[in-house]
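We begin with a single chain expressed as structure tokens, specifically the form predicted alone.
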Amino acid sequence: MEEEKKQLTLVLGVIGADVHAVGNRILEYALTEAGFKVVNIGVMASQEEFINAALETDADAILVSSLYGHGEIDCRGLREKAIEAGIGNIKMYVGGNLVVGKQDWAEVEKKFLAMGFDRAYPPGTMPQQAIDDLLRDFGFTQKC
């Protein structure tokens, strides 16, 4: 008998004063199609909104969407607020257009791990991009 597999919550959000939908809707729908079970909390979303959504859900990883170029300023202190609530060990993705101007993307990525993010992704990354990598994060060789 083989043993049912874990279907993984995500909660799922755009961060700040961020009002950019589409890439937010085109995420929810690829993941959903991966076989997550996708919480999505909408634009304009709070620090405490994703920490609760994820309470509230017993989520296995928040992933944060900026496009606006705050992101750096928005994210700044989720790991912490996460430990606070207890949910300390949940991975935490962020992607998008995370900082003002162009500024090297490994040194991007870097400030964003340096914050507790678990994975950070470039302007322009496929959603395929962050299905596998939840994927393999979470022990997983095919969908959910």
The other form holds:
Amino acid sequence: MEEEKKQLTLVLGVIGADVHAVGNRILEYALTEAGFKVVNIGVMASQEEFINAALETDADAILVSSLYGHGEIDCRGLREKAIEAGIGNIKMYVGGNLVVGKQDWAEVEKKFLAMGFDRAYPPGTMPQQAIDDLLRDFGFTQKC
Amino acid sequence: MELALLIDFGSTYTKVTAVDVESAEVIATARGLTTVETSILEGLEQALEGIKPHFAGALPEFQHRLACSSAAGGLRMVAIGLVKELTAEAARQAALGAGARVLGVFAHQLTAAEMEQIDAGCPDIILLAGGTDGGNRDTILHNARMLAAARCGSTIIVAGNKSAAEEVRDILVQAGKDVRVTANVLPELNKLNVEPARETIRRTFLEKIVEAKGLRRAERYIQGVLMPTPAAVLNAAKLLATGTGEEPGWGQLVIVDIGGATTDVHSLAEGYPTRSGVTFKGLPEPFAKRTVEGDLGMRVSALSLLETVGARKLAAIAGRPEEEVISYVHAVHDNVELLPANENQWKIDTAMARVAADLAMERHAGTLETAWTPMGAMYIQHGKDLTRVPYLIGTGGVIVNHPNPREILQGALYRQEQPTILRPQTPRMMLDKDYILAAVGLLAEVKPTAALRLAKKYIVEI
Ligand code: B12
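Okay, that is the form predicted alone; can I get the form predicted in complex with the partner chain now?
Following is the full complex, with the preceding chain placed first.
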């Protein structure tokens, strides 16, 4: 990232009762390497933890992972909570294995966008994809 | 002979402890009434009379003359942060650990109504936090502007987002406040940093509060009123747990201090999960943690204790009729000097103390929350797991003077029927038999190893 531009702060975590920790660590590493300030709240993170963390750290985006197939239930209402907390405009991305089994991705994506996420990613998405999107969404033209 | 005179100006009594430093022996203890309205020295002199007989009628020269104080209302503070569970809690922890009486904790942007509450309480010090470093600025700036207009609370310690701290200071200085900026209590979301704020509170106490409370006169005779009494107890606990370079401590421990107005619990423990499959959540816990229960006390807070527990339950524990319990509780509340006069009154006093120990520990200890997942039950821990802590120490007037202190302390232990509350399970039960913990915390400032030996000698297994 260019020096004079503000370093973006990201809240990262695995939502719900989900304990899959490996992807979370890889994401933390990749995003930090890419120059972001990563606030990792780890696995088994509740919606409130995401919101509170974003509030205290004045985060620019929230990156939610869900690996165990219950993403839909766990993520519902997160945008509304952000609005209540006064950070309704914060960018929210979600990825992992969002639903059980192999469902039609276009349908799944639609569902998560309707929930208020700015971007949703299918299983197997590489961290670089999110990095590129973050830079684009925040108006950085230069790649790291 | 190297002698130390250790003084505790309490809300009611001024207690003095004379110690032979080399042999780590208590030579004498005595007490007088705390006379902060007239001259603090009167009560001190009264107490000193009490130890004279142990020195053949004339006071010797004490090389160390140190005091702590909870007189004149103690160190009264308000803590302010952004999110209740994060910076507001971190600020509260910092204030409690510095030995303060926390009058209120406020989160998010202060309202006019909350400002009125703060003004009504008129705290000695306000601790202002909010935002991690580089994080939220709006709230702490808003709160600084609100505090600038406050009528009370002229001393403000700023321990919030460093990117806003200078602006916050300017706003408050312009309003004529005495502002001290220190490191953020929560610099990063997962990093609690309460020590710099605690240190700043303590320095402010020394410089300003001692004066304001009319304790400065005492400094003609003593070398210094070093800290609030609860901070001295926590200091002693820290020393006893961690030891010194010359002598090892006892390791992790918990202290239950049952007083007339409050019940304090101090834990010196990491509190990490002891079972596998448990995930820790929430603010990291300070190794030295103090909680204060303002509704649980033996005298001044006897009525609120009765209300919290309920007359029926207290009567059942005491094994006495409800009416008798209620009338005794009122009697000791109205006359705080009253001591149990017969066996039945002892039973009620014991039940009150046991319940205070029970509830104070329940609120201090961490909890396990069950989360149901596709794999079955998973556990989330909030707060400290104290189940394996090896020492539980009792102190405070009732415990120290009780014929069977173990009965009281047992109230604090882990219970089978409350498996999610992580209290100490099978600790060794110890008693601060000569009520010297605060004195140990004071002596630790100048002679830590001697203070440690004193603690080890006078805190005995029961
Ligand atoms: C290891 C593992 C476990 C371990 C986890 C150990 C641990 N503490 O980490 C254990 C044994 C505990 C476990 C348990 C379960 N697991 Co499992 N587990 C796996 C496994 C084999 C590997 C996960 C892993 O580490 N992957 C490697 C990392 C690097 O990849 P990742 O997690 O996908 O993350 C990457 C990407 O997804 C992406 N990403 C992730 N989040 C986000 C977010 C954004 C915004 C973006 C852009 C990208 C992104 O980037 C990450 C880094 O590259 C997977 C199968 C698989 N091969 O993926 C199943 C799998 C995830 N588990 C599964 C299941 C069902 C379970 C259980 C429910 C099983 C059960 N019935 O008991 C439980 C649930 C427990 C719980 N409460 O969470 C299913 C999920 C099915 C679904 N969603 O449809 C999987 C897919 C296996 C399967 N094919 O059935 N599991």
